[in-house]
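To begin, one chain is listed below as structure tokens, in the form predicted on its own.
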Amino acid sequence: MKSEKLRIALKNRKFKVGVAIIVFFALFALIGPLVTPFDQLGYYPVKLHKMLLLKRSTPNLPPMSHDVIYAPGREINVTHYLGTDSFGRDLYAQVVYGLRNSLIVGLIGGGIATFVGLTIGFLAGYRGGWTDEILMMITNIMLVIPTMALLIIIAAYMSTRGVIIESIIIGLTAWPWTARAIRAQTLSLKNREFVHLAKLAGLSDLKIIIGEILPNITSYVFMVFILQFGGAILAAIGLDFIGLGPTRGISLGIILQNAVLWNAINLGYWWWAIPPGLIIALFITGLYFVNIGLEEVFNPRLRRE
């Protein structure tokens, strides 16, 4: 059965295109830093990080520009693949490290949101009664609270924010819709014969949920994680863009924020704003294609042979 699903997935064009886009940017985030000598902020070459430079990179250089950095007793020839910003920072280094941090936010934030949503949804749907009432009351309260407003309030009151902290905040506020969806799936499965047989066999509730119910909605859970993954990235970019992102490090949202603050587009420095924006758009498009492709794979009515 699994090999059949895999065969169908590999024949689905949307799925293949989406996977190709995601793998490309994942490899770019992993391997890209090996190509540039600069640190993640694009100020210093790593081997000169703690030295007082006599001359940094030239500001506002276009892509593929060559430059010379002077330090006491040495000079280094560098190539700015995506140019430099108004402070002379290498934009390629910022983009590749920013993409890596954005993917980390997606993995951690999306993973936390999926896990919390699964836990609450399974408990509410399987146990029912007061457990269901209380958990759904909490879920409904979280649903009516504007998520972005809550994220802004939490982030604004934290003096120091890192990528991990941002990921946790996003993950702990993005789970409600997942909980409701998983609850609905659990309610439809808990009265099936195989669940009743598991109860008669004396299996605990946890073993029934993990061993009997979860395998029947694995495909749905995977698609939920993809949506949470993309949602976490977009939420982080939104926070970064308004100045409430990590206080240390770089991200795609912070690059866009700096480009807007310093009027990069108006001044003709398109290479400061377009590459990070294009990467965000393409990566989210890749996630969308994967999700649509999987939906066609797991739902025969949507499948196009």
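Keep in mind the model is a prediction, meaning the values are calculated, not measured. Positions refer to the first chain, counted from 1. We call the rigid core the largest set of C-alpha positions that still match within 1.5 Å between the two forms. What changes on going to the form predicted in complex with the partner chain:
- Comparing the forms between the two forms on their rigid core, the Cα displacement of residue 73 reaches 2 Å or more.
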Given for the second form:
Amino acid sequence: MKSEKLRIALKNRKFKVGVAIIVFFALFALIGPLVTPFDQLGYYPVKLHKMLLLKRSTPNLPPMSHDVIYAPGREINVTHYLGTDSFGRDLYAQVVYGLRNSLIVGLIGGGIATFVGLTIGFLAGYRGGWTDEILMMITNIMLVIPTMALLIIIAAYMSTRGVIIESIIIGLTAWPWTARAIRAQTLSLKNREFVHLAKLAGLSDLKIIIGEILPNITSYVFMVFILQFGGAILAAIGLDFIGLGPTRGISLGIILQNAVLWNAINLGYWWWAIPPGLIIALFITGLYFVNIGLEEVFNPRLRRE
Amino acid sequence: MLSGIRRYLIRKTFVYVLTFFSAVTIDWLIPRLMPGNPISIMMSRFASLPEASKYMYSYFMESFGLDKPLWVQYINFWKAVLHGDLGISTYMYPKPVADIIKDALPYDIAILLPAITLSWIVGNWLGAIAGKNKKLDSFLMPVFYFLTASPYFWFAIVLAYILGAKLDLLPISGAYSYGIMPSLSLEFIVDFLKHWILPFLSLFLVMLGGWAIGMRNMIIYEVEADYVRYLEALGASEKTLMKHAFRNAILPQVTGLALQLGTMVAGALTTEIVFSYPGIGYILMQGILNQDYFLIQGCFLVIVISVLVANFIIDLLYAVIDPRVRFSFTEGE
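Alt. form predicted in complex with the partner chain, vs. the form predicted on its own above:
Full complex below, order starting with the chain above.
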């Protein structure tokens, strides 16, 4: 059965395109930093005795420009694949490290959101009664409060923020729709015979949920995770853009914020303002493609080919 | 019938009142929960203005009432909120936060309301077309997905770059030109609309993608449903089939409207920053960059309340268009 689904999935064009896009950008984030001598903020680090000098290039160079960096006693030839910003910092390095951070936020934030959503959805759906009422009340309240507003107010009061903290607060605010969806799935499964059988066998609630219900919705959970993964990346890029991103380090949202604050659009420096967002838009399109591909695999009614 | 709607609304209102209560509590709690001292950061802005500094200090002590027990602080906070007192901005001192927000809010409504309604209508229409036309679908679907995958503000940057900076067709900064005073003259209205188009258009296009995808998927489901097959067997025209499929598919799209509101408002906040459009988003970023915490807190409350009100309106709408809501809440009687 499993291999049958996999075979269908590998024939699905959307699934294949999506996987290709995701793998491409994942490799880019992994290997990309290795081919640049610049640090994550786009400076060229030069060691001088025990000091570390951070050198800049010429500002506002378009993509694929060659430039010379003058270090004490030597001249270094460098290529700026994506040009430089108005401070002479290399943009390729910023983008590739920013993408790495975006993927980390997506994995951790999306993972936490999926996990919390699963736990609450299972509990509410399986236990029913008061547990359900209370958990769903909390879920409905969280669902109406705009996640972004909540993120803003939490992040604004944190004096130091890192990528991990950002992922955690995104994960802890993004779970409500998942909880609702998982609850609905659990409700439809909990009166099935195999669940009753497990109950008669005296299995605990936890064992029934993990051993009987979860295996029946793994594909669904996987698709939920993909959506949460993309959602966390988009939430982070928005948060970074309005100035609540990591206080140290770089992210795609921070690059875009700098571009807008320093007038890159008016001045025509497209290489500063366009690539960071384009990468994210393409990557998330890839995630969606994997998702619709999987949906078509598991739900033949949607297949159109 | 009517009592069905009433019970549905009472239930919904209860959730909304509880949400409002939670939002105000969060707004009060977060600053007190977090490490660090926002007041000292805010006060440091006034280091060179002893007069203002003194006034602000007494204001903080009074409104925050930090020397009082927590529950008194909490009740005072509620009193202030219910009186529309959101504190005083340190960044635009001595302007009250409520006034700043009052000035900004119309700009948000001016771009959000048309963008949401028009993208919903056009998106559903395009999605329905893609749903029944396979050839068009294979071309349109990737476009829809790309639109909905784009961060709102990035799409705004792209439009601003191409239509504003490169082609020089439209202005990309502010809500109207510097030299012009707001009035009801034709000159001002034309100028205002020119500045309005790009923020509106970028929101509209990104939102459109999401609606179109939702509708496309629903139509594909509905077209395969038994009732459509039955109609088909009866020899109904394709137009009749589509009409019925569309009617059933539109209901989840109304629910989707409520679910997506928060994301769309967040999208507008960031889009305003790109265009320096003086709505809440632009104000909010000024607040963040200048660590003006009252302003941030005020914006939070206003955003939450606006989304609550909009949600309530959508719930009303839903009860009117979906007869099942009325029936399911009358059943018990």
